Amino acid sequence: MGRIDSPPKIGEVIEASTSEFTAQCYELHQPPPFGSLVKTREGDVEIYGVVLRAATTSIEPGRRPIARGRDEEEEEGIYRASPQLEKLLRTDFTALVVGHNAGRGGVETENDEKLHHYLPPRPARIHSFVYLCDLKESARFSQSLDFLSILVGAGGQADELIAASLRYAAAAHQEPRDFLTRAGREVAVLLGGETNRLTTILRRIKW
């Protein structure tokens, strides 16, 4: 079997833990999609996270950006005038962990039996690799949704992040809607009672 070609690196992880990781952009203001699926390593072992939150700020802690755009007439005028500006920022973002793969590093296999939707054994590597998975992934990933177990407990954004995973994800498959009535369903027994936040979740992943 030949190997898979990895999707371009978009960031490097900084700080990890077993049920999530930061992970810092290679490009200034350009982290990937609130709820999209990315991908790290931990030795032979890929882990998968949905994105929970991403930020950009100072590079050095505590020291605030200041207004620089008063004689400028769009925003990209500032940065051409202040090129340091590249060096003193930073985009981070994080992702909730929610599965792995156990199989060997970049060989694919013929079947799913080494994707496990829960948590890892180790934490992502800090310097590890950041990857945003491409739809084929993205739909290999979601045909199990026992991932989204992980997500209602994900505390106050827990709704919006349940709402955006699934839109991503929907997007992945070749039967949007069919992909999210199923997860709508599923959403529905692990929520129970909770009428009104199923029908927040129902009414943002309405394709």
The other form holds:
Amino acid sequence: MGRIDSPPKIGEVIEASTSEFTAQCYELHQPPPFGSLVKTREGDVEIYGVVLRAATTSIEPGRRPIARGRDEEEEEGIYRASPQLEKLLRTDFTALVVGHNAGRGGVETENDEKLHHYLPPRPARIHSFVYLCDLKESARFSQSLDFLSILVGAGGQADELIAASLRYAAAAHQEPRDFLTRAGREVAVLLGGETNRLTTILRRIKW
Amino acid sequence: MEERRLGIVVSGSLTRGVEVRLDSAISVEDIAVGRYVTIEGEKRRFFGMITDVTLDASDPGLMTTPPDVSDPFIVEVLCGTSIFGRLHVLPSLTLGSDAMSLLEGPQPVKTVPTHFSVVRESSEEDVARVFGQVEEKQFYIGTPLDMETKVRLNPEELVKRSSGVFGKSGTGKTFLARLILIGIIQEGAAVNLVFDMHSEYGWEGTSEDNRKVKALKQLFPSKVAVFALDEESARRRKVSTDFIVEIGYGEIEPEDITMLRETLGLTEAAVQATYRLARRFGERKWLESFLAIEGREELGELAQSLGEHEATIAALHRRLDSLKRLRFLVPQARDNTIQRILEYLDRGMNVVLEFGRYTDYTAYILVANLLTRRIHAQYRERMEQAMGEDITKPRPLVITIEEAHRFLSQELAGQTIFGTIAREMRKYNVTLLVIDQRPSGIDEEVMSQIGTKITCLLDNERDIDSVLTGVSGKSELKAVLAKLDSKQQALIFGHAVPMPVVVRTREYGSPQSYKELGFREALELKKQAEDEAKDLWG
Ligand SMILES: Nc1ncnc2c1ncn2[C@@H]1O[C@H](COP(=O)(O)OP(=O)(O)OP(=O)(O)O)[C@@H](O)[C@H]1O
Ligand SMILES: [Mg+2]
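Complement to the form predicted alone: the form predicted together with the partner chain:
Expanding to the full complex; the earlier chain stays at the top.
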């Protein structure tokens, strides 16, 4: 591994299915933003996901941290006073799989022919590294808006997720407004008659 | 160059036409009914007309609770996706592109384009392929909406059957009819006899802004003769007339009086009495003899001897006596008008009969009927002869009448010569060009025999219905017809055009327009004559 221009890794897969993967962050409290594009791999296949949720919890399930800051002036003081805290907490995030890039091998290529906006044949491997995609990759991935149909079915938070991922992708495009208009139209088509959902999303991405 | 893409076909049927969903980039406001589109089907291209434009939404909820339209972003996203425009298109013809179908030309549609076929604005070439390329000397009637291509109206085809120009008052019927007559003359498709009620076809007419426009004789001095019923008026208007019409009492037959029943206000009994009078005094003598009777007593005696009510005869006398104010009616005509007209027609001269000051229906109906009946009888005789004896047939004749419903109403169509001509089509080489602003007043059967209909704006439902009776795609065309401009636009359909077409009527009245129609100024004519002489004599 260790390709030259790979973006820095931010975590490691700890749970995976074909439609989602969960990773633990290397840095506490530093998950990738909600709606951002991340990727991991399974063999030669790069798997892309949109960050669906992130959470920081105690490393021991069932045990919750207790409040410690009564005597501290500022929040950072708590961590300074109890450095072991960082070891007792963890930040995890879950990404919804939205596409994959099959068989690129080790060769970085500009052409997107193998970029698919649907689920990969196999889930990510546990302990695979997870990277936050840079703007360029994010822009390239969102050239096609086919991944939106996966987000539309994401359950309770789907609308928030769509809006967040589009805001995130828009920032990577040269003409964010054009991108959002195009995306908005795609969403309008996907949602069909669900006008209320549509306008909710549009209000969240309006430029 | 690719024409502008409008959308895709989403549903439809052969009988009702197809529905087209507009692309989001196209605003419904840029669309107009009556325009042509070409649909790129899987195997062939379809050519059709836009007949309706609709606003639609994928979710009816949007209509009840509209989104925040103050936000341009939201509006932009919704337009073309959740809310969109739809076109209704009536495909009429298919255009193949292989060699064979190019040869065959456009064919009537027998199916519809497949789902999602792309719809574009028609190119000028497609329009030209449908309506035919207009050659230098060929007549065209106008251009389709927003296009430059000329729409040919084939005079040859037109005169094969009767045709009609309709439209409410002031929409351009007279201008259209004049153009059509010019086309017929220009291409020599037929000779014309025009009953010119308002004296606007022979020498000159007027346009709305009171400018004079040239009429037929000025454009074609060697091919048009003006016959005048009102010498004084003609002289005042400086019309160069060829013949002053007089009609002898002897020419008027009881049938002619039947036609005047309404305008003269005659009872049925009075009309019947004219037949008795004709039997009593003789066909050619009855009117003169009847009008010569003056005293009440004498009329009373006549009534008694005919077995009529005295009052009937007295009323009839009074009404017929009022015909005397028509100065062209004389006891003895100096010349035989019918013979003269026929001579001119035989020489290929077109005859315009001007009414001058006699712009009332009595004069118009009386004269048009009387002359047409005789002329038709002659044509008929000669056609029958020609069929038997192998002599040349008389030239095709087109008779133009205004206010056609006065001759062709349901009550009259069965009895009048005009009804006969309309029904027998061109059996005797005579057809009609009828001009009317109230087509619903024309007998239905006659309407159905009219081969080519050229109709300007009509706003009365019954008139629209009557014009469109028996046309396929009626309800679609209805929408188009009701949306025509109030001037210089016409919907043409029927025999002489391959498919219904909305045209902007070509401009008429400017020096340029005369020139395009073959008019040569005197100077130019002189020069031409000199040039020809030079060629001839060196
Ligand atoms: N092709 C045309 N070129 C130029 N002007 C036109 C044309 N058609 C119509 N017009 C204008 O519209 C006016 C009305 O046209 P026109 O007299 O032919 O109407 P109409 O239908 O015969 O009316 P009416 O029912 O009163 O006889 C004309 O005087 C002229 O100014
Ligand atoms: Mg008129």
